[in-house]
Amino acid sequence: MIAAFFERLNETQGLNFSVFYDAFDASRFLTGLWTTSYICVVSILASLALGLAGVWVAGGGSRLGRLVVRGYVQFFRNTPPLVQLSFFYFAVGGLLPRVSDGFGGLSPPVSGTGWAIIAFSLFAGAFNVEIFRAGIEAVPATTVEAAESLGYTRLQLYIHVVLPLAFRICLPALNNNLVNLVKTTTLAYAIGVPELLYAASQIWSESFNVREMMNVLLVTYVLLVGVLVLVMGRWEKAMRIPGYTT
């Protein structure tokens, strides 16, 4: 019924939403949606892990570790994500030796999707380090001292006291950074990753329906970001501590 409606809309009004009635276009668009979702989920998880690892090292006693984290944050925070992606894909990827593709040929060891995940994870991870650092520094010193007086090790202090409180404090900023990460995934188009924008551009270049595909693309990204905001909102609600208002 939906396919018939949009096919009729094209015939009568000239509004060609081909992804809703053409099986080939729908398949390409869904493949782009899957690729974008995959890049988003893996990059978000990796950036969170990088942020936690970075803030752990930055708060440790190693001067070298602190310098490395500081350099990492400054490098990825002060350079455009498209330049970072191009650097990894063309400069770093070009230095890696080719591997067998199993069909008698050679292929790069890391795909375009892999480089996109690496670049976006490092980019968002640099911001997450600063977000987590701000959250940890906002935890009252008396709370930390009380835990230390009870004999908590540094790891136990982070897991049971500091991080639960810090997460609650930094979730709004973390939410903004992860939303920005989802929107940044469109840059993968530049290295030929078949994500949503790439799939949409293929469709409109063949079907000449730029206006319709741009509307579909915008609505799809609004829904993707909406899902992320909903998840983060529920996480923030679950992390709320009654009586803790810092």
Contents of the next structure:
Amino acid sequence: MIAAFFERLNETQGLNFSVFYDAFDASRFLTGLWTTSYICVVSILASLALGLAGVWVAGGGSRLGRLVVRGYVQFFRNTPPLVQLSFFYFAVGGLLPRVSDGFGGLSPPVSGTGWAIIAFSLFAGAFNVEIFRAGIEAVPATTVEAAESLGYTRLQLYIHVVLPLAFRICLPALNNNLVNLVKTTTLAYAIGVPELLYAASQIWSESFNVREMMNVLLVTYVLLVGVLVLVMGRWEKAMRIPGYTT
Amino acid sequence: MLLPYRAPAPSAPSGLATPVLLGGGTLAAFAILFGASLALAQVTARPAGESAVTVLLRWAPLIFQGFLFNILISFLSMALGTVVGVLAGVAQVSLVAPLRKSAWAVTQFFRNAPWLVLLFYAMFLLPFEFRIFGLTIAFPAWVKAIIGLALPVAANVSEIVRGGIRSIPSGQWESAEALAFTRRQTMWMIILPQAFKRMIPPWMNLYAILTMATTLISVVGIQDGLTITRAALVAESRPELMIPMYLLLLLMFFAYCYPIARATLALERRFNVKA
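Other form of same protein, the form predicted together with its partner chain, not the form predicted alone:
Once more the chain from above appears, this time first in line as the rest of the complex follows.
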């Protein structure tokens, strides 16, 4: 029924929403949506892990470790993500030796999607380090001291006392950063990863329906971000510490 | 030893020393990386070819010009985005419900859409020229790019303005009302001057983000720093130069954006009103 409606819309009004009635375009669009979601989920998880690792090293005793984390954060925060992605994909990826792909040919060891995930994880991870640091700093010193006096080791202290509190404090900022990460995934278009924007551009260059596809694309991204915001908002509410935050 | 991450003890404002040292350190690490990659390029180069340094020096001025074009684009989009964004932000706290709600909806829409998609939007859907009363106004690609980048900037400025206005205690509004100021007078003479100060740090932050986002215009075919870097690499076809070339471009952006980030932090600290 939906397909019939959009087909008629195309015939009568000339509004060609081919993704809604053409099976081939629909499958391409869905593949793009799948790739985007895949990049998002993997990068979100990897960037969270990087953020935690970074903040762990930054809080540790090693002076060198602290400097390295600081340099990493400043570097990734103050350079354009698109140039970072190009650097990884063209420069680093281009210099890596080819490996046999099992079909008798040679292929790069890391695919475009792989480089996109690496670049976005490093980019968002740099922000996550700062976010977690702010969250950990906001944990009351008395709480930490109390746990210390009870003989917690540093790792136990982190797992049982600091992180559960810090995590709740930094959820809103984390939320923002993850939304930003979802929006950053469109940059993968520049290195030819078949994500949402790429799929849409393929469709509009064949069907000449730039205007319609552009709007479908915008609405899709706003929905995608909307879902993330909704889920994170629910989670934020569920994890709220009574009487702790406004 | 038990060493949880602790906030450093509140220190006196350290002036310029710390940020300069920190930036210098990162920059030095950067330079070492750059030098190492250049040396590597030099070693791995074909013996007959030019030295990597010569090639790099030949292209550096052109890449720098491209980078300056990025800066120019960032100024213009920021100016356009700020003007539109301030209007939208003030509309977001308007008492007229339809105006307030539509400003909110537009702000949320453009804030949540990816920058690259909005850039495509402007590039493909704006005409390349306008005709008004027989007068033809050309609309070249770079102007469209400025508009495309200004869209998300405007939405973010709108949120900054709304947040700034909301951060002023309601007592200010009430006392202004008690002194028989009209709403417009209250806004222009009492609320905005106070809110302005608090909006500067996030506004600067947004500017740094925009500057980094200007490289997106290379995706839609405008000759910016990134496009020129790629063209240079294609022209030389020396794969060992790729890492130093890209690092050079990253270095330019870092040298420009890092001071802005530090200044933002310093201002934030200065304007921070501890309750």
